[in-house]
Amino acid sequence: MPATHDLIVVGLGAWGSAALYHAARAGLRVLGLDRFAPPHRISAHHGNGRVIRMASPEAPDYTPMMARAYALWHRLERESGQTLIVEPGGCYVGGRDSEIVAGSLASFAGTDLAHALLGAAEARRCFPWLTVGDDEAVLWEPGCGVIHPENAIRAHQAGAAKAGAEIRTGASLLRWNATPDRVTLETAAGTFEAGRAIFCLGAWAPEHLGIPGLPVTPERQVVAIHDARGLQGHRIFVAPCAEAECVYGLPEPGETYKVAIHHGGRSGPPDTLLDQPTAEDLALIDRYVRLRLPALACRRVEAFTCLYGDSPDRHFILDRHPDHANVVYGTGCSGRGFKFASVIGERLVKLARGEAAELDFFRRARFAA
């Protein structure tokens, strides 16, 4: 008997909902499964804002990939009738030779993307809300923006459903197995079969994929939302942080401003990292608010945690299962995967269909050594 679906997408967060959308638009009989009902606050896709930018200090491979992501996000905006992205612009602060500044500047090489490198004095004149040290510079990207993550996930799911996708929530994954022409998934909501499957399980990927040594480490991060009514002309910023990779902030709807530390969080089994922010967590964020955003005055209105799934080199892991050619997976978001969700969903579906997907840079084989 033929399988009920052409493709099943397991996990409907940022990447999974995008994959579901692209699969349905490609005309596949597709089913999406999730143990919760995304968007939710269990993983890393919740809240009112994520930074979206062309600057890619991590590697030059990301800048052209980001161009495709922007095009797909704007298409989703047109189809859904929603504004998902606003572009207040972003300031990348640091020494001229730092990864934040020099790496971001290098990613603009050979492009026509608007940007400007400002010395400390000029940056203070242009951005009086932001503290810039005498030995620092600011790389300004006017197209740097904020994408609404929960609305984006809803838009992808709605677009997928409109194109014929079926969605089942409350479907905790119990076990799965695959043969060359079929993938069978046993869940709390029943058993489902398809010819192919895509798993987008974030920090839970090692627990369910059965790939020995899959190098994904769950990491707990803390986010603080502040009353921003006293902060005039504020934009996005990214700056050095002694305790982690960086500290960043972005304006969000309702005259609020999000500040968080990027990396440096506590690691462990994912279900043990869903606790509430501690006084120590918030004191660290408050210190950087006072340092970089003195006008914000630490008027915090909300704080919560999110859960990264980190790869060792902080690059995504997008690949085919080593034992099952009809099983594809995406994990290792490493705290910066949301802005790429639109294009990653598209490429995971291409990989599952056996098409060219431009994912060689993200293969798991790079960790073999």
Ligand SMILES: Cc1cc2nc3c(=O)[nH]c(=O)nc-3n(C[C@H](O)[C@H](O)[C@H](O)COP(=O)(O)OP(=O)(O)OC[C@H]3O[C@@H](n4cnc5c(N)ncnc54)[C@H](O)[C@@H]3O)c2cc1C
Second form
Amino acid sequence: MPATHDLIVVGLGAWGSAALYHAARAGLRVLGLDRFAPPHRISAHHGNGRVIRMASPEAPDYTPMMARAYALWHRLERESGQTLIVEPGGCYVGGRDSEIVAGSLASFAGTDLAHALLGAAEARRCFPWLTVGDDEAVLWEPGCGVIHPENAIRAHQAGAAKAGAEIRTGASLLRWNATPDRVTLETAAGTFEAGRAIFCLGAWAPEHLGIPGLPVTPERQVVAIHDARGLQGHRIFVAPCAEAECVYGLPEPGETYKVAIHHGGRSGPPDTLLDQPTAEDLALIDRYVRLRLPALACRRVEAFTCLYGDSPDRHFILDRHPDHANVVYGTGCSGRGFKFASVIGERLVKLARGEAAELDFFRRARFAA
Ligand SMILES: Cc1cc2nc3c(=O)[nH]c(=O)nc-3n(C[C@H](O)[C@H](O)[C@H](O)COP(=O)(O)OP(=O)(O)OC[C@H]3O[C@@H](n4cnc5c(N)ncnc54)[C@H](O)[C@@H]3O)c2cc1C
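So the form predicted alone is up there; where is the form predicted together with this ligand?
Then the entire complex follows, led off by the chain already shown.
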């Protein structure tokens, strides 16, 4: 009997919802499965804001990919009739040779993207809400923005459904197997079959993909939300943090401001990492708020945990399954993958269809070397 679907997307978070959308728009008979009903809080995607920007301090090669991501997000905004991205602009703080400043600056080389490098005195004049050290510079990216993650996921799912996709929630994946022309997925909501599958399981990918040594480490992250009513001028910022890779903050809807420490969190099985923030977690964030954003001190109103799925080099892992050519997967968001979700979804669908997907840089084989 032929399978009921051409393609099944498993995991409908940031990347899976985007893949579902692109598959449905490409005319595939597509089914999306998730163990919960995304957006939801046992994930990497919950909350009201994710930073979206052209600067990629990790590597300048992301600039064309990010340009495509923006184009697709703007198309989704037009189709859904809602604003998903606002652009308050962002300040990247650090020594002139630091990864935050020099690495971000490299993303703009050879482009006409607006940016400005300011010395400490000028930065303090332009951004009085932000504390900048005498030996620090600020790279200003006016287009740095905030994308609403939960609304973006809803918009991708709605666009997918409009193009004919089916969605089954409460469908926790239990087991799966594949032959060259069929993937069979046993879930808590029944068994489903398709010619091909895309797995977007985030930090849960190693548990289910059956790829020995898939190098993805779940990491607990703590987020603190502050009351920003009555404050003016607070933009996005990224700054050095002695205990982790950096500290960052962003204005979110409802006159709130989120601050978090990037990386440095506990690792372990993903379902054990979403416990409540501890006093120690919050003391660290509070210290950086007092240091960098004094007007926000003592305004913390909420805190929660979220999950990264880290790859060793902080680049994504987007590839075909080593044993099953009709199974592809995306994981290793490394705390920076939301902004790319629109283009990652598009490219995973291309890969699943055997089309040129421009994903060589992201193959798992790079870790074997
Ligand atoms: C605190 C925090 C801040 C971040 N900030 C930024 C930022 O500023 N900018 C940025 O670009 N990125 C940021 N990110 C990263 C971004 O949010 C992630 O890259 C993105 O959400 C990853 O998407 P994903 O689809 O891989 O995983 P997820 O969105 O977590 O989706 C995985 C899905 O798989 C499902 N699933 C798991 N197990 C099963 C199963 N057995 N059966 C069926 N379904 C299953 C889950 O229910 C979930 O819906 C941040 C992440 C966190 C945690």
